[in-house]
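Below, in structure tokens: the form predicted on its own, a single chain.
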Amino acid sequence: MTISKVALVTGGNRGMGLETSRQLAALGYRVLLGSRDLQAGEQAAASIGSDNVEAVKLDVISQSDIDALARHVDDRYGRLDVLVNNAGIMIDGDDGHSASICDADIDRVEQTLRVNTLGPIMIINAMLPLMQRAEDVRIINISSGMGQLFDMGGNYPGYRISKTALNAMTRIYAAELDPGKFHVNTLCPGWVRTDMGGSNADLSLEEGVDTTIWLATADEARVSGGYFRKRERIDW
């Protein structure tokens, strides 16, 4: 039996990782639909009303939830073609703390950094295996312009120094791995009507999501080590 392109999106009980799912799942791909809730995750399936999606729990910093999905995976579709790091968390400034980077709260800051870096980092390499085996493999990481270094700003530091980071691990993976295979590119999604972008932000989750789903199907975008916003590359 043929088994359809396996894609994994974190973070896709909501937001743009669920867009992502979507879509993905309308374009035929099998998607593995990342929570860290995974009766949320059920629940964000089912809306999408597709066969194609399929709810797995995973926290991406827990070590168990990931060696646990790369094993399901394994058993189940034997590859994986397609990983979108789309899970993110943004809490400087929570409970009114300030988001200046001259009284940083660390703790904050570490937590980011290993959601938004760690995390990307420690479910690429556990999926590798399952991703080598794959002939056209996309990983795609969502980052921000609020880590980009051509026009770094103030303020929300643990957010802008774990897209930075984000950004450094896109282009040592597109370094070190087969750019014959491996198509490892990064982007900013812009300002999105999201939980996290608010309600007077600029696009909808379909135009947010544009480049993403481009830079995972298109074979124009078989590319690695690319910083992308609309499709276009942008300044690191």
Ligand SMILES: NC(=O)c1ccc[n+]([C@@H]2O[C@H](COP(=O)([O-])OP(=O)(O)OC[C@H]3O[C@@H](n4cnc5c(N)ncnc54)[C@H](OP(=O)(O)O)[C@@H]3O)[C@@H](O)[C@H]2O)c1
Second form
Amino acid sequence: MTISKVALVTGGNRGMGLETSRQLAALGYRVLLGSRDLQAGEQAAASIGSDNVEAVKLDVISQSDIDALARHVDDRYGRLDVLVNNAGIMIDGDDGHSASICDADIDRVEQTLRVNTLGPIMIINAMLPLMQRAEDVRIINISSGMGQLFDMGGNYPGYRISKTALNAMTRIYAAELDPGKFHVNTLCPGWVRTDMGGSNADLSLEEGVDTTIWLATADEARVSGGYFRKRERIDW
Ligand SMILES: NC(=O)c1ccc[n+]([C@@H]2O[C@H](COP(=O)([O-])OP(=O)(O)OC[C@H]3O[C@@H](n4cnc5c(N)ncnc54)[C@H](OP(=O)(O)O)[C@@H]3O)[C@@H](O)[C@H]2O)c1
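Instead of the form predicted on its own shown above, give the structure for the form predicted in complex with the named molecule, please.
What follows is the entire complex, opening with the chain shown before.
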């Protein structure tokens, strides 16, 4: 029996993670929709209305959640083909805190780095043995233009640094892993209408996940170590 390709999407309970899960399921992938609140994940999975989606508990900074999920994927599917590191936070300027680096709340910077950068590293490393058993692995790290060094602006230090570091770790994995099997890339989705992006953002959810779905599925996207927006490479 051939099982469908297996995809894990972190932060799948809302925003672009939910839309990515929806589209991968529609393409026939078996989707593990990660959510730190399992009930929220189950509601989101139900909203997709596809037998291809399974909600799984995953707080991306919880090693015990990550290890339990790796065991579950091993028991149930024996491999992982696609990993979308989508979960993210932008908390530098919340709750009356300034977004300036000049009086940065270091606890918030640290928390942002944990969720946006260190969590993805913990997840990739835990899933590597399962991904080694797949033939064509796609790892997609959802970054942001706010992590681009070439035109780095001010404010949001935790968020900006976390996304620049996510880009760096993408290159490090691409350098270390077999490029014949592992396709590790990072992308900026653009400014997208989600809770994070707000209602004035340019792009719909469908537009926001287009490059993610392309990198996850397209034959011509069997590349590694790239930084993309609108399916095109962009400057680091
Ligand atoms: N929207 C934009 O314009 C934009 C632009 C550039 C880049 N991005 C990036 O795109 C990605 C998705 O953003 P979005 O706009 O869809 O954001 P969103 O609507 O705010 O959703 C964020 C998701 O991340 C999850 N999350 C946060 N902390 C988590 C943790 N510790 N463990 C597991 N899940 C966690 C949230 O879960 P809860 O519901 O439990 O909080 C939620 O599912 C993020 O990486 C973001 O930085 C967004």
